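The form predicted alone is given below as one chain in structure tokens.
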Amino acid sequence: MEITRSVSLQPLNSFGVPAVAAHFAAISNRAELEEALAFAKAERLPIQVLGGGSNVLFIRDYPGLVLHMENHGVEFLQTMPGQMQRVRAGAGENWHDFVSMCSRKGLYGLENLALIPGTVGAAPMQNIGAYGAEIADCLIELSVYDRKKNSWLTMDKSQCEFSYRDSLFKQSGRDRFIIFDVTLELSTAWYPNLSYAALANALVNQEPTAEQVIEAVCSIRRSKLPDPGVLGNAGSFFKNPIISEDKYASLLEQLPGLPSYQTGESGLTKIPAAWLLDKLGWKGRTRGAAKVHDAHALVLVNTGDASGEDILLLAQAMSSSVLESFGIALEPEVQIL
């Protein structure tokens, strides 16, 4: 294993914003891992773990080591009752490409979260979901390092404390545990999820396959979302605010057709922040080289050369309007550093 320094992160991250690491590790296996964290231990550097840069805004250098997972591998293991198998698959791995691999392998349970940008091994940190599913439906466990006890750990689902678009691994484990595997439990019965409504309608009136449900998947998100390999964002920049039913009740005076969604916990709902940045009129509007994009207001681009600092204000002016306006705090989804 090679520990470079001055390594340009710019290509590494989604937003394409510039940034440099001070020391960059590629790691494949366990063993060097296990070697670039004993350098940063050694040269009491500060450690960041990076997958495929897709949920992250760099806004200034980072002045300790960056460890890029690239371990690959697939493993598919042994079938469990009730029609179902498991498989093991790299932090590594890119996420789509996996999740069409387990389709064609008769593998189903992951075509609603078709296209989402990144890596395996940076699905469970943000618990992603989409369309009516989140990789906590079916994660059974992962293989971590255990920077606190220096040890190899294997976390069940219920260690990994997954909330919305959240879980251990952003929160208090974040700097104490480096996902390197992930083992997920899929069915080998097709049964489309068709939960959410755009997807639904998009394939009306038909019994779909797996790859229809994935191609219809990804033709609704590319419809959404642009292409960070020719506008540089990372998705939806916040996540959708979750509220008392008695808030809800009152923005619905002041904003009469706000929609809701279920959250499955009693007194909560679930509302669209995009809704309400519409509202506000942010689709469109800049801050440099920094732009909220024309056609979906949760999602922030880089026009050319954008700073992840330009990026960051933008985003604070978004939500501070929010606050001021409806009094609902946006929280990012996308990791600041």
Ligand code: EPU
Second form
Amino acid sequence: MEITRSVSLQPLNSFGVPAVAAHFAAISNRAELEEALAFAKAERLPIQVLGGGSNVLFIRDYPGLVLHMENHGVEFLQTMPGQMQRVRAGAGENWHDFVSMCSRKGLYGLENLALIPGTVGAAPMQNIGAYGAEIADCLIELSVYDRKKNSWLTMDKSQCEFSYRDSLFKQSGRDRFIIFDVTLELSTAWYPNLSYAALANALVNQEPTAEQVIEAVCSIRRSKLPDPGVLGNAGSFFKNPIISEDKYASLLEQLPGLPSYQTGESGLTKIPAAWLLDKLGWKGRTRGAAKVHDAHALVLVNTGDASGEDILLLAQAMSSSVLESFGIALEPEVQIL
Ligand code: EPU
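Counterpart to the form predicted alone, namely the form predicted together with the named molecule:
Full complex below, order starting with the chain above.
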């Protein structure tokens, strides 16, 4: 394994902003990860793991060692009772390709998560979710490297502290655990999850095949979310705020028609940040080459040569206006580095 100096991260982050890693290593197997971590320890370098770079915003050069997870491989494991089968995938696998492969093999449950950019290893970090599904629904366990104990570990789902766009790996476990592979349990029987109204409405056939659901999800995403290969972006920049039912009732007087979603916790409700931002007229507004996407107010795009700071300043202006107007503090979904 080679450790390279001064590597540009511009092609490795989906915003396409410039940043340079002081040290960089591509990781293909367990031994390489151990070797790279030993180097970082010896040189007293901080480390940053990078998957598809689709949920990070670099606002400056990275002074430490970037580990780019490139370990591949998908293993179809044992069949479980109740028409379930386990699948294990390396952190470096492309998420959408993995979703498509499982569906082609007759293993179902990931269709609603089609076309989410990024890698398998990054998916549990922020518990990726879309159209009424999230990875925590079918995740069984993860192989991780524990930097505190210097050992490999298998963590089951209950240890991962999953919640809405969040996990242990984004919080207190951030510098401690490195996700190496992910095991999911999928169903060999097909049941579509059409709980999300926009998805059900997009399907003319109400008994769709898995392939038709994947196609519908891809087409909704393409209509609202820009392709990072064409226009740099990281999907939703902020999380949807979770507020009390009381706060929602008072906001509804100020904002008739404000949608809300169930959270599973009583007394709390989730509201769409995009709706609030749209109400405040943010769609299409710019700061330098950073812009709020014309089709979706929660998505920031790099129209050309934006820096990470341009994007951050635009995001800060957006969240300040939501705080002033509605008393709600938006929390970034994207990791700012
Ligand atoms: N809306 C507006 N204006 C806009 C965009 C949306 O008023 O500019 C309204 C919509 O009409 C709808 C509501 O806001 O009533 C929610 O919009 P949408 O269905 O597009 O979903 P979202 O809440 O903005 C979330 C996820 C997305 C995921 C979609 C679909 C978060 C932060 N974002 O977006 O995830 O694809 O639901 O499930 O939870 C991501 O995490 O990067 C991401 C793209």
